[in-house]
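Just the one chain here, the form predicted on its own, laid out as structure tokens.
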Amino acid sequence: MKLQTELQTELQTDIAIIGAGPQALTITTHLLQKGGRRSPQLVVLDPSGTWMQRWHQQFAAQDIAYLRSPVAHHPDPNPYALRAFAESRHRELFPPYDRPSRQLFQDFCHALIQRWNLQDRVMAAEVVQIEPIRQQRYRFRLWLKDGRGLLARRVVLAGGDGALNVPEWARSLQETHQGAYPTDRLSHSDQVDLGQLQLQGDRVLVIGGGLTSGHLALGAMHRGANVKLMARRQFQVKLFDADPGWVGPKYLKGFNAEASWQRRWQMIQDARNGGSFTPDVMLKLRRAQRDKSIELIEQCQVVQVRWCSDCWQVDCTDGEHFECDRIWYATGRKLDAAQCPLLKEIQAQYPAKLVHGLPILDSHLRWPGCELFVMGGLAALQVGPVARNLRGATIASDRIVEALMKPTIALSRAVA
């Protein structure tokens, strides 16, 4: 009787999608297209209460003018939809591969949301716990930050790419010297909003060899800062995160045929090979270097950082010592299912084998033994090196939607 009363008061849904970013928008449109009038009941949960809020905010905060992905990669099930949308806005498609501008992509996503009538699909809620339950109809209880619970038959984890990856020296400073320096003077790249900063005359150290660090360095320079851009190895130049062959069967056929999960993980590392700059960003950085607006420092790492009165004292592995006013570390995020709070109880009740933090899922990206589906970087062992990208969202959606629309697909189906 108690359980029946709880079921009457708790929110209920067939499918709960956690996150409202590009991965979530992609699987939602694919699910609705596939299901038509038979589409299952679903709810999307995100603290912002709106689609793509964090995505758009990060692009604006880091002064990113256009996407790294080509025009064919986007959340619409029709691969030609963005090109058609841009028919009268060709100047916002940048060569090569017609990469869309930030504003064009944002307008396209807004139109997509309107067309699929998704404006009210996002519930403003933060999921803090996923509790597997042994109940006839509902398999999960999602606990929300405000104390409410939501019952769901199936769950798609489509939000979040892991915790911030903080260098050891920065972690030590934050843990032992908190309050000894202004908190805004030492930041992960995800915490930097260029539009909110006055940087004229500031000395800024940007750490990282990926595209984010390049955007931040150029953005700080344009705002009058004196910039040092440092990476632990030589700067790499690549148009995409991984070779274009990884978005289709050219490389994925061999990847999917590989039986060793350890070798798959190594293939992902080799394909991405750390951070890189696009050719156009590298060109801008080299020009700024010639103009002495940006100093590029390769094969160098920070050894020690101290806050002295009103600036940072920085010691490096190459013996250099200098002062700066701000330090931004663009060191990405760490993907590790074992450290993901939302997967804690799932892993306890349905233990999954992890390979360097990545779970071994079934062929439909389903957590072994239950109806939890995973998208984004944590699904890389099945999707490949582009798992966290827009193309990866489409690949993942195709696999997951098949299982969501056909409940008869058994949980025991072979892992692939």
Ligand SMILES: Cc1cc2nc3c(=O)[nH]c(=O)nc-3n(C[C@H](O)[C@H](O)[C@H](O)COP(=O)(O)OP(=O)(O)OC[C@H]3O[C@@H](n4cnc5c(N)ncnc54)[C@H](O)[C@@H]3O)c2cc1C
Second form
Amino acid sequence: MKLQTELQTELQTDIAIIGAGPQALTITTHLLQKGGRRSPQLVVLDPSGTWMQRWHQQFAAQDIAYLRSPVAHHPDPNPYALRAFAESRHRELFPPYDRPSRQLFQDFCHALIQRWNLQDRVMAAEVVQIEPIRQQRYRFRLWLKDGRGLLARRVVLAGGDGALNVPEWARSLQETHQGAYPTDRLSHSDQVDLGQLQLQGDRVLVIGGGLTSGHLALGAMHRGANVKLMARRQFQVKLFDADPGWVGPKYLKGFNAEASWQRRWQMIQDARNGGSFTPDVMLKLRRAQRDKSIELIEQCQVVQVRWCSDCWQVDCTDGEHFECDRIWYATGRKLDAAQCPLLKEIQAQYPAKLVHGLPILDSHLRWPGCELFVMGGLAALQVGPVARNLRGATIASDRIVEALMKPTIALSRAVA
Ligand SMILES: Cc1cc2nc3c(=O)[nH]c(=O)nc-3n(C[C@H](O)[C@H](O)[C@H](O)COP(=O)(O)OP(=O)(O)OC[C@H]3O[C@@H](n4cnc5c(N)ncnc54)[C@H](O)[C@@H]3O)c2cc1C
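Could I see the form predicted together with the ligand next, after the form predicted on its own?
Now the full complex is given, and it begins with the chain already shown.
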């Protein structure tokens, strides 16, 4: 009886969506579109209290002018919606494939949020723990950072792509030499905000071979810095993260037919094949190299870094030594369900097999044995190499919404 009373005073919802980025926005619009008047009750949780905060912040911080993906990829269920929205703004669609400008995409998402009346749907809250509970109506209690609990029947995890990937030498510096150097002189790319920095005359080392490293190198150059851009292999040039065949049946058919999860994982690695620059960014980098504004260093890695009174001393695998004022490592994020704090109790109570950190989900992207659905890079064994991208959000939403719109079937299976 006491438990019953406690449960009644807690916040409650049918569906809780963790995160308010592009993945969450995509599933929300798909759910409302499919559900119409029968749409389930849902709560979206994000510390920012607003939609797409991290996306907008990253695009501004890295000075990105337009998206890498084409005009058909966006959070609206209608694939032509962004093209229609851009009708009077053609100059903001960049060839090839009409890639939308940052501002166009931002305005489009804003209009989408208004149209679906989603402005007030995001609750400003960080989920710190997902506790599976065995209660008749609710299957989860989400613990929020402010100490409150939220009961939910179903949960969609759309919280982005894991912890920052930190190179070993940087990790050991951060752990053992904390305080010995100014912390803003050694940063992961996600912590760099070009607009906030005075870089005139600074020597900046950017590490990585992905598009982010290219954007940061060019952005620093435009602000008057002397830039070195270093990659451990040769620079790769690709228009998209993965071949366009991966956004539809051309390759996904074979991927979905593959019974071995290990082979699926290998297909994802082969398709993405590490980081790459788009042809236009590579062209700008080569021009900057010719003008001696950026030095491009391929097949080289940092061996050791020391802070010597006012700058970094860097030793590299090619035997070179040099000094610089700032180091930015654009080394991405680590996708590993075993390292995701929110999945700790889920994994303990409903153990899922992991393949190199990726969980084996069912075809609706449901965690085995419970009503927790996973979006983004962690769903790649089902969604394929574009899982973390905008197109992946649409593929994931189609699969998850199908399950969410059958509450009785889903719930009775979970209760059984
Ligand atoms: C600079 C950049 C450019 C990109 N450009 C493209 C592109 O052009 N085309 C493309 O298809 N893809 C692109 N991507 C890849 C991908 O589409 C984006 O990373 C996209 O933001 C992923 O969406 P998301 O919702 O998973 O993650 P995010 O945008 O990271 O959103 C996740 C949200 O979850 C919230 N959150 C996290 N943990 C919790 C918690 N415990 N409780 C509550 N909320 C939480 C975060 O605050 C955040 O707001 C780009 C990525 C980057 C970094």
